[in-house]
Amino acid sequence: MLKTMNQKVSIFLILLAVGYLYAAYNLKKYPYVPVDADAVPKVLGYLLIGLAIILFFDKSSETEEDKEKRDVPKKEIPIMLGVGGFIFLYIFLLEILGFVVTSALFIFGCSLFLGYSRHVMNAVVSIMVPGVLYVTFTYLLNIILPQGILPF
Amino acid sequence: MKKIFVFISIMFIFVLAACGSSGSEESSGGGEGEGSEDWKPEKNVEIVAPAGAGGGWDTTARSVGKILEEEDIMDKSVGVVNKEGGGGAVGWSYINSTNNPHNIFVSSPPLVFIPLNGQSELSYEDFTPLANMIADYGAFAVDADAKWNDLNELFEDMKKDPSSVTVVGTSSPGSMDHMQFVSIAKKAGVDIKKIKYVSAQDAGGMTQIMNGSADVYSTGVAETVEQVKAGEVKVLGITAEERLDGEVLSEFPTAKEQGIDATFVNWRGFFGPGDMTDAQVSFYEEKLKKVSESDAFADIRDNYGWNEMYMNSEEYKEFLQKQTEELGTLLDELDMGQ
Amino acid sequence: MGAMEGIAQGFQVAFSLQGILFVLIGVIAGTLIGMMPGLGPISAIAIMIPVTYGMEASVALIMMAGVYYGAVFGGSTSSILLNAPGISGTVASSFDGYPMAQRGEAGKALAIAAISSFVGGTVSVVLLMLFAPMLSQVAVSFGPAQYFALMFLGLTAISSLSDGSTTKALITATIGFMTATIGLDGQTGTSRFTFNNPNLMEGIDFLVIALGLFAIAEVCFLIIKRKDTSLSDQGDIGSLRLSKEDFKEMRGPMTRQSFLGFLLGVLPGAGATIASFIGYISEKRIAKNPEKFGKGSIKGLAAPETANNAATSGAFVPLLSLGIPGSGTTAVMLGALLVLGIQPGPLLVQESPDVFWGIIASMYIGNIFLLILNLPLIPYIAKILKISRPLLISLVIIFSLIGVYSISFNTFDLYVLLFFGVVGYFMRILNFPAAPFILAFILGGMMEQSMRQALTASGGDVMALISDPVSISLYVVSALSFIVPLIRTRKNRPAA
């Protein structure tokens, strides 16, 4: 049936037209302007869908130098998906712990996660960079970061 | 190191440049009493600007905060932190949920109206009023060549057919440009569900009154004079009690001296968040006060065109409850309320 | 009192030792501001305007305005070497200085920028002297139909902005305009595909999708190639080495752009990132070889950089012969001269004349001084790109995230980054071009709201769109922009 990699992406971005459709029927409605806020989002929604459907039947386009570009060597997405989870981890960190300590637990942790060995090297790039940035925003520059656990 | 050599390089500039701008102030000032009534920062304290730097909000949390730290008001240093979004919710819902006696953070109208048209659950009642600091006025003007020469004339026009006339603001319906003319409006006799009104990010107004995009541009006092001293535009009216001191400023007529008995305040002030002691209010109260009367603080209001206005927490609160009811009824009217 | 009085009066007050400390200082901290995460022009004048108090007028103003051109300045260098643009008008910069710093010609490409800058900014200076009053007049012509006109000409771009399928860059500019959608309306205040979530009331910001579609997405083809050692083995990737045809390349494209630039900045609302945006796809246009750009074109890193420094100093026409700020950035100018005691309007160059022209000599000065420091640090900045890849990973990561929260303060807008770091990653695999998203993401928001002002006032008669000149010749430049391109790939295209 969807034999390739457009028509996969074409039925994803039907559906994803038509959910943005269901909301723009869905807006409120404000009475005093002769164009309201959902005419755009529908003429948006199906223009999306219509595209969507010529990418469907559009077979020219994949070249293969194309397909060896999605050619991601199995081992590499754990390490990918790892780095995506380092910088959730981050994320969710970051205004408990502070700026300069989780910055500096990231950039340690990612750096060895991705293999660098330079452990001193490491260290040291992880406190000085969060270290100035902060002080640098923070003092200077009268930006707050979050302070986190660190008294200062 | 290069890049050690670069980062020494930004700091040194900007202690040259800012010459102690920053840094806290241990010692000195407020050692007054340890009683138990009275209550004390126990840390720095927070200003949160609930929009991003360089808009109305962070302007008057920066200037408060460094009069506060500079003229020795407060022994604690204070820091503006910036809660940029949903016009102002997102900085609100931090206050609220952080729930800490030393996070405020600085508000106007927004406050009022967000709540009302359904744009954020928490409203001025689940903050404490502090102390109010400024007020600002709204004006209406357009452009030199138009055939008003006041607010009565204008209204005539849009009485008789409010579709030939379109009014131009920033803000977005249902929010501060909108519904100061509307109020006016309103009071005027104009039938305000058929106000044709544009929002214009970006000073667009202004362009379009001048190139006849649109006629009436509802602004803030301060945006008008200068266009004014030019002869670009000429103001109709103003939304303050009476007229307002300055050279250009005082050429404007109020709309209660036409006869039109209505008035619109952009207020400023400092809320901190629900749940407040006594001791904590009048801290904070007495604070703003000492800034709403420095010469420092003075200065800041004649540079922006803002006009002094304060109020303490008890007043505060009852103007903010006349303002919600009054706006309440003319969003419902309008069909914008929730 | 003549303009020449007034120009050799304001050069009195900027070459004063005072007036030179002062662009110095204005030009070095702007830079360095600029080059920090999340930190543009903006956050750069509002941070400085608490320095200034106290300070007397005209010298706060020359440092403001160094402040303001080293921030533009500053942002392209994150853009040219870690694909992450570090203020929204450097975007466009990353398309052909990302790849040219990857071939290993970081130095060259940062010189190309300094250069393009250099030129943009000082040719648009003389614009600005000759003719800003006469072009302040330019500057309130533009309603909201003749703004729907330009940006429905931007929008036709599209299609040139890719080199593969059509159809896959209308789908990503439509998804991209689609996205614009998202937060309160600005004409009925009514809360578009926000789901009550407060956090995305205001819509999202435009930094945030730039650095997750380009930067975190990079990151992850930067992960795959992690091991790849071919730049830090590269001996001399600081070098600023242009030969002559590399000068005879960038010549064209930063003559047109300093003059397109201006304009687009002397026009309220439109600004450094839309200039340097129709700066890129105009020099594509109207390039022999288009296939070039996006690949490490010279003229592609040349056209926006000189494009949008033109455009910063267009954007103080309007600001100070109108007293009218047409942007952001020098809605936060007027601000920082409020505070000075300074009333910018049409009545400015008359009363304050020093101001007025101080400010114009401190520009020529600023940018000199921006050339100067600048090409000498370009070998040791452009070293950013040797230091070991899993380290340099986990930086530029960090420098998205803290350019991020440093918008909003937010970490909300921290997730919405990772997902679009997501989303840049599958459009990139599946090669859906991320620059028309970007496009239509920023002129998109602006046309919908133009036309329906437009429309509004003219009580929903379409004929306003369409009824003066200056639309009308905007809707021929787009239609022949459309067609020819379409007419050429039919012409290159083998018999089928």
Partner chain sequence: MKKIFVFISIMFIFVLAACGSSGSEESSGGGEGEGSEDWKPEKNVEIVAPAGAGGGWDTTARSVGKILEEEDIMDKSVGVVNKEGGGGAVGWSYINSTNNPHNIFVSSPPLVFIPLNGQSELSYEDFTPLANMIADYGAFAVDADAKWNDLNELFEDMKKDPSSVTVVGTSSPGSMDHMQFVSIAKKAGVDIKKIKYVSAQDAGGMTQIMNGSADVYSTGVAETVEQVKAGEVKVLGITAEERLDGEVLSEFPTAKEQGIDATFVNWRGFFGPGDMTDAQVSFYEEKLKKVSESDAFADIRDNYGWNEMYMNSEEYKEFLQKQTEELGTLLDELDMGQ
Given for the second form:
Amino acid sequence: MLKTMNQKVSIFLILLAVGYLYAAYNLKKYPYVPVDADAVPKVLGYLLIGLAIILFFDKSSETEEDKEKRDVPKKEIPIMLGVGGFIFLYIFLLEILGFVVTSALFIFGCSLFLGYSRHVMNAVVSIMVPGVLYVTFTYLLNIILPQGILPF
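Form predicted alone, following the form predicted in complex with its partner chain:
Single chain only below; no partners, no other molecules.
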């Protein structure tokens, strides 16, 4: 039935997207906002389903070189697990600390963990990127992001 790796991955992605859309449709509705918090997740969920369907019918075949690229060296597994841990912490702390604080800590901590050594530049980027995204989403797009411990 499922002959290629692309077909197997596409089925997994479709199931993931269905679960994601289920969660997106269960997000809290906010009155008096032109674009609600569930708009972007819904678009992304349907986009993922569409791309997964395209992947399912993709006719390109996997070469031996492609199969070798898929193998992860043993020394990189702890790094991947560490980044996964950072992502888990980000998800867990997002509502508690808020978007700006959690995103800044995630960007700085993950960059530090992955070996980025320019700490001042890392700190500037870690603060500026979430700040610009927060202002863009909250004030320009009227999409509410988790406020957390900050008073704005």
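We call the rigid core the largest set of C-alpha positions that still match within 1.5 Å between the two forms. Numbering follows the first chain given and starts at 1. Just so we're clear, the structure is a prediction, and the values are computed from it rather than from any experiment.
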{"query": "Core-superposed comparison between the two forms, L112 Cα displacement 2 Å or beyond", "finding": "no"}
{"query": "Rigid core superposed: V101 CA moves 2 Å or more between the two forms", "finding": "no"}
{"query": "Core-aligned C-alpha movement of L133 between the two forms reaching 2 Å", "finding": "no"}
